[in-house]
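Just the one chain here, laid out as structure tokens, in the form predicted on its own.
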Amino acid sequence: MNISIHNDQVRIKNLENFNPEHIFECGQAFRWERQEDGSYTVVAFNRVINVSLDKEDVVIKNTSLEDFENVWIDYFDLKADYKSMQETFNEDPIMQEAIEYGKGIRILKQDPFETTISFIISANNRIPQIKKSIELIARTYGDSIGFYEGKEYFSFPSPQALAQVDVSELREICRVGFRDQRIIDVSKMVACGDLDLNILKERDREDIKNVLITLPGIGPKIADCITLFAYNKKDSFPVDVWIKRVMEFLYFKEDVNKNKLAMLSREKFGPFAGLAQQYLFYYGRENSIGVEK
């Protein structure tokens, strides 16, 4: 990986397995916009960046070398060797096809509180509506973090800010539906110190999940998502409708209970089960695998 910086952009050469489309379109994050030129404008950690490919180079605009080193290297999981992880699936022809389709996927390391609230909103919800609700929450209760390309962007609100919001106001303005009280309850737990999401970073997948499933609005699937996308526990295997279809169609050839499917998939794919899940989810959803026609 070779880094150069000019004005407000970082250019990365010789970085394998990085494609913004694969990273942001695979269901792991919600605060992004695809631009007409194919680039992605992303809000994370109170910053706005634009990410694109220029031939084989990765270009991150609206950033500094300091932020790249202190924020974006971890956010994009750039220290991880994805080629070596992919090679653990070499004996699986189905995985080889899925990897080839979405080989630019990387598991983002996102903020634990924002990720927790975002995936509470994701329950029984479609991605466009999830994105809309999160954007409304940021614009209504977050802080302005400046303009980029003529548009103003807002931070995701702190637990303290969300904890003070009226439940009916949150539902009406931000269109979160039945998830309103759950969002407020979790925000209050974090704001008052009853729940420290950051300390969970030091625990293993099972311990983190056991804490998360005690929270309002968080079941096994959402807990697995948070464990994977906020804490980067790559042995987590979230099972939603799409991945259930894909695994049953491509591997099990029969209906399998979601919790059992998650367990069997972790056994099958090992320490990188979460990465396998992302390849299979993206490949399956984009190609409507397992959907009756």
The other form holds:
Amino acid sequence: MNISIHNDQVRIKNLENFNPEHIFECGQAFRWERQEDGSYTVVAFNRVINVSLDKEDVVIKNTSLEDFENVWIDYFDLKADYKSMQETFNEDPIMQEAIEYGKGIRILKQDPFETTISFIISANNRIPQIKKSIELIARTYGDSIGFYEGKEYFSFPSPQALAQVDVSELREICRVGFRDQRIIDVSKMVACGDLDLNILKERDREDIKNVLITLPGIGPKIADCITLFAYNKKDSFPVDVWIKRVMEFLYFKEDVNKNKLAMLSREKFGPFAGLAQQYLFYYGRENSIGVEK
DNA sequence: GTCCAGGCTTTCC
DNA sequence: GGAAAGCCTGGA
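Counterpart to the form predicted on its own, namely the form predicted in complex with the DNA:
Time for the whole complex; same chain goes first.
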């Protein structure tokens, strides 16, 4: 990687397979805002950054070389070789089209606690509503992390902070509906030390999933999302209504139950099935593939 | 053990 | 009214 730093911005020269729009809008993250100039302002790990493309370069503003090396290389999965991962799908013409459509998607490595709570909120919910609830949670229970371009930003609250919140207050202020108790319960488990989400990083996909699935509000789909988007287990294949429709329409040509579909897809796509899932999800959702009219 | 229907909040169409 | 990145419960 060819890095240069100027004032508070880091420039990565000639970085292939990095498209901020596709990375953030493919559904793996919720705390981003698209700006008028097409850049993305993002809150993660108690920091605010702005990410954009400048021709072949990636530009990260409002950061430092130290943060880039200690936080953002990991967050953006910059050590992974996306080109060679994509090449494992070379025999698959459907995947070629999905990859072309979503060129520059990367699987983020997000904070496990924030990702867990965010995906509990995602159950039977819409993306704009999920984003809104998470923003309200940060604004109400997180800490101010300063201003960027005249706007104040807030961190996602710690487990300790969320564990103390009153259930009905959380529901009323943050519009989380029936997910209120689940959010508080998981926060309490983490806050009191019964559940260590960070130590799970050392384990494999199936081990992590088996722990997550025991938590309130987390079933197989959400557990798969967390193993993929927080723990970067690229063999994870979350099956939601969208990917189910897409896979049945493009590949299986028949109704397959979700559990079986996850298993068959992991066999089909191999160790980087999660990456395939993201390309297909984005491609399928943006083009309404498999949706009956 | 597996599978499935119904209920759950809130918001938007 | 119906549906939305599902989960939970109870019953077959």
